[in-house]
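One chain is shown next in structure tokens, namely the form predicted alone.
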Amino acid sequence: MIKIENLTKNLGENKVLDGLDLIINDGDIFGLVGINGAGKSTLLRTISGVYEAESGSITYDGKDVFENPEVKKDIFFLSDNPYYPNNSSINNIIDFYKSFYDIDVERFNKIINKFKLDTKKTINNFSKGMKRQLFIALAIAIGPKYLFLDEAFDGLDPLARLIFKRELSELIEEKKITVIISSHSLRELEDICDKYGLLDKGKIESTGNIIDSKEKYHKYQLAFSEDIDEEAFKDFNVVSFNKVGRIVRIVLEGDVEEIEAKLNSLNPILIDKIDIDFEELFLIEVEGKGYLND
């Protein structure tokens, strides 16, 4: 278990993390989300022991992480710009990381082949997406107890994303590892993660099970024979409301049976319930904090 208590981290004069609390249980697949500049990368670097916090604590099963090799050997952090020695080949990368981790070379080579990476090229000649593929293969071949992925899907084309998700899912099923993934590709996170946390103003403002959180909200499209305005929905707990002509799209919070009974009392000629995805859940969360109203 990862336990983070009252964590504060500054970058220069900017307080990026401010009294942050979070618990990640063993086996969690945790999606870390937030607007640009929220501090997701800083949080991942701090909990992996790259940065030292100003105050607070980060423990893995009760053990501190910073400058603790015993804990760090169980962690692999794939940053958005991973380090590699200049003019390295793929084989050089394997040799370099073998100094720190046990690597399943057979698995690594299998994934490299799936990505169709040219092993004869130096990494300097790889595109951003190719570098990402290389380090994804490395991360999965290491198979650490704790895997942290920053902007996991950045630079990956659709086929590479599919390969990545399949390989990661296979690793999770096989080893029951704990994963924290930050990404702006929320639909991709939804395919992998079971839990999420929204980072805002230096704190985790909300967290929960993705499926349970989505089920708090109910989205409908309704059509009416006559014009209708938002006032007709004053007795609902309205999360968002949009109307084009006589078509209303609305997101509501509350008991679904009660909601649908009240909607039917408005006599719509058509009522469709629409599933809410993780991206919409994120937008609901940030809109509630006023970001979309500025």
The other form holds:
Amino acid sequence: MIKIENLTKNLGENKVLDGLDLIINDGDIFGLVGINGAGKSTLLRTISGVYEAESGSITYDGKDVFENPEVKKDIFFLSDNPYYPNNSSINNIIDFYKSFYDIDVERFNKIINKFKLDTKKTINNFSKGMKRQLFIALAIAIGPKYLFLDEAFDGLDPLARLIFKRELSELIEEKKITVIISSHSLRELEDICDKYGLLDKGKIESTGNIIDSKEKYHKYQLAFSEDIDEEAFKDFNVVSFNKVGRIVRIVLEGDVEEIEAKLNSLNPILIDKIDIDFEELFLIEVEGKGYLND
Amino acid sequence: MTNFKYFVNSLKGAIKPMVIFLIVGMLIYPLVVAIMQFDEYSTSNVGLIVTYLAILTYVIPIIKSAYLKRKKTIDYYYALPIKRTVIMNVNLIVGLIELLVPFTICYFSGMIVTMIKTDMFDYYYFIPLYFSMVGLSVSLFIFNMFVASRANTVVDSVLFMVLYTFGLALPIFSINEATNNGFYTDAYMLFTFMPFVNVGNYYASMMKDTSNIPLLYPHYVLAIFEALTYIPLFILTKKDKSERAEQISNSYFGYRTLIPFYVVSIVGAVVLGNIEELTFNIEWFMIVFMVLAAALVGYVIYYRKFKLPKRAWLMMGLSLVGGIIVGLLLLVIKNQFTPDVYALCVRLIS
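To complete the pair, please output the form predicted in complex with the partner chain; the form predicted alone was given just before.
And the full complex, kicking off with our chain again.
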């Protein structure tokens, strides 16, 4: 279990993480979301032991991570812009990481083949996406107890994303590892993650199970025979309201049966319940923080 | 075991630069002595390889500490399950191997080539020179690793090294310039590369039995001081904030102290010379003006912007005032003692 308590981290004069508390249980697949500059990368670097916290604690089953190789050997952190020594080949990278981790070379080769990476080329000649694929293959072949992926899907084409998600799911199924993924590709996160945390102003502002959180909100498309004003929905807990002519798209919070009874009382000619995806959930959450207000 | 594997891996990575350093070294020394014609005026040319060693003692620490200067390399190294002091130590040891292996091969190859070509040198002195060079280069290497580690970019590493190379000698140099009291020759001996020059020249002259160059033992004291910088290097590596990579180099061992130090030293000397000679000539003001202009450039490089913070202007003002006070204090000291005692005091302070 990863336990983060009252974590504070400054970058220069900016307080990036400010009293952050979070618990990640073993086996969680945790999606870390937040707007640009929210501190996702800083959080991942700090919990990986790359950065030292100003205050607070980060413990893995009770043990501190910073400058603790015993804990860090169970962690693999794939940064958003992974480094490789100039002119190194795939084999050089594998050799280097073999010094620190047990690498399943067979698995690595299998993923490399799926990604169709040319093992004879030096990494300098790889595109951004290919470099990402290489390090993803490495991360999965290491299969650490804790895997942290920053901007996991950045630069990957749809096929590579699919391969990545499948391989990661296989690894999770097989080894029950704990994964924290930060990404702006929320649809991809939704496919993989069971939990999420929204990072805002240095704190985890909301966290929980993705499915449960989505079920807090209910989205409807309604059609009315006559023009209807937003005022008509004043008795609802409205999260977002959008009207085009006599068609209303509305997101509401509350008990679904109660909501639908009230909506029916407005006599719409059509009520459609639409599923909310993770991206919408994110937008609802950030809108609630005032980010979308003009 | 992990640490050892990391060491072996780093050593493998050092093979290519080592081969390059070796090839360049072979071209510089053994090849030169192989093709040269020796006559009674010839020297052993051992200075060529000593100069090359001195240059590498500055270059390799910059390369070996470069991993601290980029965010992506920091992520790469500091996320590994290995302590950062181990990374630093491995880099230090591998860097010394990169330095000393090519040097040793080139040195003794050059010596053998010279021995084959002529018997005009006393080859016994190649041995103490070799060990002196190894000792001096290890010390300076550690010192330069420390200096380079305080910078947050490679460019700042280079500038810090330049400032330290001349900085240790600066107070004495400035006082000599101002007072003409004969310290000048001693001052430049404190440039960090001077032990190579002095010890190299001493043994080179001994090889030809024409020694009139004194071996300056304070150089070995300087080497001990340099080697001792391993202690702050180790401590600061443990305490380092890894997020400082690519940021302004804000260390107290960097611009923050070096710029005021340079200003105080030079302005102090100028004030001392000016008041003592009671000649308020324009040259002195020009020197002060140039020092302040250089400090301004230094702060622009430090903060990487033209609009300097108030702190920079304040430090320049304080340094100027500090320099004036230092100059006046030196004048008081000078007037209290005879020139000889004064000279002795300055020697002791230096």
